[in-house]
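Let's start with one chain on its own, the form predicted alone, as C-alpha cells.
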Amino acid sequence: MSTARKVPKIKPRHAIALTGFDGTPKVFRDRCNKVLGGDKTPEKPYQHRDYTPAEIRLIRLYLLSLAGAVAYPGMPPVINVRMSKGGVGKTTLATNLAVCLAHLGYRCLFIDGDPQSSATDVFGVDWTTQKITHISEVMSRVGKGPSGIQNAIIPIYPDGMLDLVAADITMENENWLLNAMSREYAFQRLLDAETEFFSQYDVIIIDSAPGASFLTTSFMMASKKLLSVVTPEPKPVAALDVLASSIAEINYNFPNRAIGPLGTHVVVNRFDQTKKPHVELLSTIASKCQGMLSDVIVRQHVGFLKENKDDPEHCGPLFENDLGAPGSRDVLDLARELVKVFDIRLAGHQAEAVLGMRIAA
C-alpha cells in the first residue's frame, strides 16, 4: 500500500540536531554519505541534500556504532495518550510526538483509539471514502483466527517509520467487548498474540478517547504508564482527579498486573505565560502531580491551530511542516524526555538511554 502523504524532507541543519552530531555540516555530510551511499570526487563533491526519517535512523545507528547490529525481538513500549476531558490538545500533541519520534529515527506505530478519528484526519486518511480496519475490529478477532493487524496498517511514512491504524465512528459500538471474557485484557491479548508483528516497531502510540469506555480501559490495562495531557484551565485541572481515580481503581482491582501498577506522566499543554490564570494554575498542577509532572511545558503556538486536515499531500502535524517553530522545539524536547521515561530504544538497543548526548565528530 502506498503512503498516505509525501515523505517529509529534513533539512541538514535539522538532521544534525536530530542525530545529536557534534561537528561541522561538512563532516556530517561526509559521514552521512558513507552510510547512505554516493561517490565523492574532486569534480563532484557531495552536495547539500535533505534527509528522510528512514535515513536519519540509519545515520543514528551508524553514529552510535550500532550499524549492522541485530535488534532483539521484544514488545516496544506503549505510550497511551490519555485525558478524562477533551479539548486539551491531546490528539495534536500525540500526532506531533509520533512524527517527531519518526524524525528521530524510531519506527512508530500510531493507533487512533478515538471514534472521533481526529488523528486519522490529521494524517490525511478519510474514513468516509477509504476502507479502513480499526483497532477494535482487530481486537475482536483474537482467539477466533488471524487478527488481521497487518491489513489494518496504513503507511504514513515509508520503510515502517510511521504506520497508522485508523479509526472511524463505528468504534463506538462496543457490544463485542461487553460480552467478551476478561474484556479488560482485550488489547493485551492482541499484543500477546501478535508479538512478532508489534516488535518491528520501536514505540506504539495510542490516542485514546477522552471518555470512559471498555476500549479505553483495555488500552489502560496494557499500559505501564499513561501520558496525560492537561491544559492550565480549571476544568482540565479538575479532570486530573477523575483520571487519578481511574488509575487507582485499576491498581486496586488488578494488583497483580504482570507489567506492574499503572502510572502516569503528566505534561502541561497550551501554556501561555502571558496569562496570569495559566501561571497560577501551573502551580496547582505541580502540586497535584508531584513526581509525575514532565519537565517540558508545551507552549501555546499558532502553528498547532493551522494544521491542515483537508489536503492529504500537505496536511500533517506542525512538527512535520515546520521543525523550527517554537511549538516544534517543545515537542522535540518532550520526545527526548519520553525516550528516557518510556525506555524507547533504537532498534532495540539501550544505547538510546543517552539520547541527549552529543555524538563526537
Second form
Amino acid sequence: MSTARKVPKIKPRHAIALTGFDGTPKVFRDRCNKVLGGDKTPEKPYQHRDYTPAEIRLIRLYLLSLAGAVAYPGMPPVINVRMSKGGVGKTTLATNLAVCLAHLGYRCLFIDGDPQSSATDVFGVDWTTQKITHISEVMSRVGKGPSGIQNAIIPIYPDGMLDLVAADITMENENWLLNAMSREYAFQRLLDAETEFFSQYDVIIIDSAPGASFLTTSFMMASKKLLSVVTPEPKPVAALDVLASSIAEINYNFPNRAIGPLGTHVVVNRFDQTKKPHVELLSTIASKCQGMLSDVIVRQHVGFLKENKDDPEHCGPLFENDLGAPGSRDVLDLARELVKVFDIRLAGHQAEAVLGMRIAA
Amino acid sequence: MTKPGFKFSGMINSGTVKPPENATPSLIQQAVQAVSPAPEDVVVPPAPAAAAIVQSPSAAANEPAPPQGTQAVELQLDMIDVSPNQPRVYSDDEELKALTESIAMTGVRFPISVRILESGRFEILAGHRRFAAAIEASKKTGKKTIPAYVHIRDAHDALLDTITENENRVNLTDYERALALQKLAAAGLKQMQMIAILGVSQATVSLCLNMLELPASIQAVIARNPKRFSSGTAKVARELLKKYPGELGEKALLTVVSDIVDGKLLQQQLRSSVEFLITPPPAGPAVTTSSTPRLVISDAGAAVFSTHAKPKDRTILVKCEDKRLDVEEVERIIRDALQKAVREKEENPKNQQLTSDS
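The block above covers the form predicted alone; next, return the form predicted in complex with its partner chain.
Following is the full complex, with the preceding chain placed first.
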C-alpha cells in the first residue's frame, strides 16, 4: 500500500538522540548494521545511512536486548487531545506528537476527530479528492456487521509506524448517534469490538474538536486522561474552566468508569518569553492546573506555521521536516514525558517507559 | 539536538513563575477529583492494606486490578517500608532538614510511589527522602499519612524502577551508583542493558563497578560521605593498592581516604598523601614538606579556603573556594593580620616563632 508521505530519512546524529544511544557515532553505525543487515561493503567501508522510524524501533528493541521478545499488551493508551478553546494548537501539537512518537519507534494510530479535518490536511491527505471513511462512520457500523476499520486507515508512514483515520466535513453529521443506545460508549464499543486491530499499535492519538459534541464526549469516555493544550493568553486560560465543567460532567455522571475517573494533562503551547503577559500567565496556569501540568513548555515555533502546498511531499508543519529546530526539541521533550504519563510501551515492554524518561543530551 | 526549552520546574526554581498556591482547588482540579472519595475514606486502615486499596471506590467491581498510579491515595506512614534496593547510602542532613520544614509547612506536594508487597505492606519505589522528611515532620505536625501512588510491580521491575528513578536525579554519587549497578548485575542484567536503561556511558559503568573492588574497610569509610569520593579517585586508590600491596598500603590509604571523606584533604591529593605516608621524604628543612595545598573548612565541612605555601618562590597562595566570598575583602583581612603581625614582631623582637613570607 502506498503511503501518504515520503518515508522520513532520519540523519545518524538524530537517530542517536532518538534512540538514546550513549556512544560514538561509529559504534552506533556498527550496531545498526548488525541489526538491520548493514550496507557496509569492503568497497564502501564507511557507508553512511539514513534511518526510518521502523528501523529506529528495531534498533531500540535491540539496544534493550529485547529484539526477540515482543509481547503485545492489548489495548494501547489513548491520548485524547482535547481543549474547549479553538486555535490553541491542538492539531499542530497532536500531529507533531504523532510524528515524533513514530520517530521514537512507537507504532501510532492517529484518529482525526474534528470535522474541520485540519489534521488530515497536515498529513497531506486531500479530503476533497480522496475517498475518506471517517471514524464516526466506522463507529456507526459496530454491532451491525464488520466495522471495516482496517479499510478506513490511510498509511502515513510504512510498516504501520503511523496510520491515519482521516476526517472530512461530513463527520459533522451526528444524527446516527442521537438514536444510538448509550451513545457515550460508542467509541469504547468500537475499541472493544476491534481489540485485535487496535492492539497492533503502541499508542492511539485522537485530535478532538474544540466544541462539546456527541463524538467528543464519546472519545472522552474511552480516555483515561485528556491532553489539554493551553496558550498563555487570557481566553484559553479562562477556557480551562469550561474544560473543567465537561470533565466534571463525565465524572459526575459516570462515577464507576472501568478506567477510573477522567483526568487531564495540561501542556502550555506557543509560549513566547519576550511577551511579559505570557510569563505572568504561566503563574496563573501553574496554580490552576497544579498536579496535572506538563513540565515541558512548548515554545512559539515558526516552523510549525510553514505550509508549502506546492510541494505536497514536504507539506505540513511537521517535526519530521526539521529535527534540529527548537520547536522539535520541545515536541521531543513532551513526547518523552507523555511516554511516562500515559504509560506508552514499546511492543509492550515497560523497560521502554523507563528509557523514554531519559532526555538524551 | 538544540538547546533545551523552558520547563515549569526550572522557571519556578528561578522565580520567574510563582509556585502554585494551595489555597482553594481550582475548578479543573475539582473536576478531576470529582469522584475521588472524601479524605477519611481514602486513608488506608492499618490492616490488610492491599485489600483496602483494591476496594477503593474508583475501581469498578469487574476490574480486579487496583488503580495503578492513576490517583494518589493517603497511606499511613507506619505501613510503608524502605526499599532494600535504594542505592542512596547518604543523605545531606541540611537538605533533609529543609525538606522536613517545607513538608511540615505545606505537606507533601508530590506523592511518592509505592508498590504493594505480598505481606500487605508497601515498599517505596520513589520518594525515600520525602518519606524520611515526612516521618520527621510528623513528629511536629502529628500528620501520620503521606500521599502515594500505588503500583503493582514484581521485585525485578521494582528494582529497575527504584534505581532508574534515582539515576534520573542529578545528585546520585558515584558510590551509590556503583551499589545500584551491582544490584542490577545481580538481577541478571547485562552491561549493555544497564547502559541502555540508565543512560550512562560504558566508562561510567565500569569505573563505578570497579569502585566495589576496594577493600570493605575503605568502602565503609567512603559510605560515610560518598559525595567527596568519586569513581576517578577510586581508580587512583586501586592503583595505589596495587603499587603498595598488603597491610601497609591499605592502612595508609585508609588514613588518607578518611581525611578526604572528612573534607580535610582534596581528592587530588590522594596519591601524593599516600606516597608521603608510606615513603616519607628524607628529613630535610621542614619547609619542604608544606608544598601541598591545605584546606580551611567550615563547621559544615565545606571547603572555604585553600592555602598553598611555595617555599621555593617564597609565596603563599590563598584560594577562596567558597564562591560567595568577596575576594577583595578577604585580601584586606589578610593584609590587616599581616600588618598586625609585623607590628607585634617589631614590638617584641624575641618572638622568633613568627615567619613572615610575602
